[in-house]
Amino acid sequence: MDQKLKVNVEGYGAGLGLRRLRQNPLTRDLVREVHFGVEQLIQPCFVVDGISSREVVPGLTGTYRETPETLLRQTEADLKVGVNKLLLFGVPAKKDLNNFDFSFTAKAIESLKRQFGSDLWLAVDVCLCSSTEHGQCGILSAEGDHVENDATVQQLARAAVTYAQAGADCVAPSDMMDGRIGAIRCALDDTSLEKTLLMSYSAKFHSKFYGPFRLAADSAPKGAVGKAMLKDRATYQIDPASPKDAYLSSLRDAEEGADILMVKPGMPYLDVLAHLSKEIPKPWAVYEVSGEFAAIEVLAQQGLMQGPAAHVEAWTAFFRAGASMVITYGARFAQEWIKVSK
């Protein structure tokens, strides 16, 4: 009996089973189910009014607060390594409460498209958080206790049209106001800008992972400014414990005319991305936000993680969960990172 058991065990072991398909890199390449390349990654960038030289963003290796001039040079460098898709955040020097000037960002868009033309796909974030004195994503009520939805949507539509007229290929509203997708789509169509893509931050959660970004974009809620009483964005961003809200928000935005939908942040919401990408047949973006990216960078700097491989592993998870594209601060390093991670 012992001999028979030994023969059976050896028989199963000798076959290797599933391990045969894992035994070397070339075989693993053949059977890999998830494939992506740098062409599916979008690099966020910041152009800042009133600074004389580019500034480092803490935690975001290789990402800077750019001047209009350094942005052009950085974009040229990005194109050379295969990064031809950007998500631009404009940061104006002048802040206001309800009278916003979008010309600084529009001029940056014009400069980028003038120099790089159709070689560059340019999406532009549409929000008011970098323009308001209080850092909220819209116009506050007279009492300062809530964001006025309709008044904010009017300004967002005006910004979207301004950016599209300047040459943006895609406008990306990130504010989470109700009805802003329909309003922006109508405004674009009414101004003969119907070819402009509309990428909605449709499932943007009230997350703690946005820290480095808010430094880069000068967009942190400032609380007690004048009558402002709102301390955070919980009244308009999605509660992390409410995935059904993310579904309803995304379904609404799809019906209102969004071409691309987005989940933000990425890794803590893989379940949401997997569910929504199956339920709503639209292209899905996922934003690997600044806190996620910086966490890997900090661990790598401490020798506790292989940074490039970990970033690629995170991107693989996003595509595995249903993403068509990933917005990541590591896009400009992806060509090399993907090679060394295999």
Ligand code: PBG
The other form holds:
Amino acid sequence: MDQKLKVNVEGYGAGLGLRRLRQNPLTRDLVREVHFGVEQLIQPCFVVDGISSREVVPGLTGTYRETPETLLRQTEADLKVGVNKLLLFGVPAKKDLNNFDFSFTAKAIESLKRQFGSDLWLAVDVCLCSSTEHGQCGILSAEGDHVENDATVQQLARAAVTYAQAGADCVAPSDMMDGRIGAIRCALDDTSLEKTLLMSYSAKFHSKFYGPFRLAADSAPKGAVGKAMLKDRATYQIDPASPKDAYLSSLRDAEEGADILMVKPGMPYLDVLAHLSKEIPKPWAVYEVSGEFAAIEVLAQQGLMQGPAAHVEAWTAFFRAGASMVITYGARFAQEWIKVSK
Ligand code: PBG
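Next, give the form predicted together with this ligand, keeping in mind that what was shown is the form predicted on its own.
To see the whole picture, the full complex is given below, headed by that same chain.
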């Protein structure tokens, strides 16, 4: 035997040889640990009252503020590219302080379900921030210095039942009030809606990454308007430096009857997702929020990043960290992006 072979330390024979399994795409296919497909992605969409044509949302390529009619057309196009799970945000034209009308969103749900039936899995966001004059997620105290917990929960439960009756497969409260999961589960069960799923935004942080969304949903806290003295959502959303709060909040929501739990945002909270999905044996969703998605889009537009592959890399990180599903504005591009990033 050629003595030289034994001492060859160059190329794939070197050291522990971990590069052997990375050497070509087909070998990498076989050893990859994380797999996902478009069927695990949920596309958020907005339906807006009082606009005559659909409007672009800065930063959110491919996501629009839809009219009830354009929403139906967009959904038809989504189904054609394998996107059959939506998270709908309804934006009513009429805002109020404590008397809310959920019928605009309910009508949009009814039309989607009438047209697409069980071909479409429809989750609907439950919150008051698009309905209140001040943009806070609930009813303000008389002094305007805090959000009233129980009065808000009552309205949320009413919204959830209205959406479920209209045909939503899943209701998803994003408000962060205490006790809302239990109250909504009871309200659904009492109205014979025991089949409706409940997805809790259980680990929702007080984040600066929600910027583009708040333009789309017309839901930014408006500070001085009306009686609102609260300038942000820090008194109900979770502090980014308090992961134990996210754990306790998720545990409680699981106990109150949530079927699916969520971490939101995604990338800056991967540690939380990895930890909680291991500790609490429930299906975990992660929301790649508007600011995270837009950050990749903006870098790509500047020629500083390959957008499609970067989006797929972010989704891979979510599944690697323990997510069962990802809510992303890129769902409707996923088939294309997954293909080009291979
Ligand atoms: C409403 C709500 C928000 C998001 C989802 N539901 C905004 C907020 O809490 O301020 C953010 C989603 C995104 O940024 O994509 N409460």
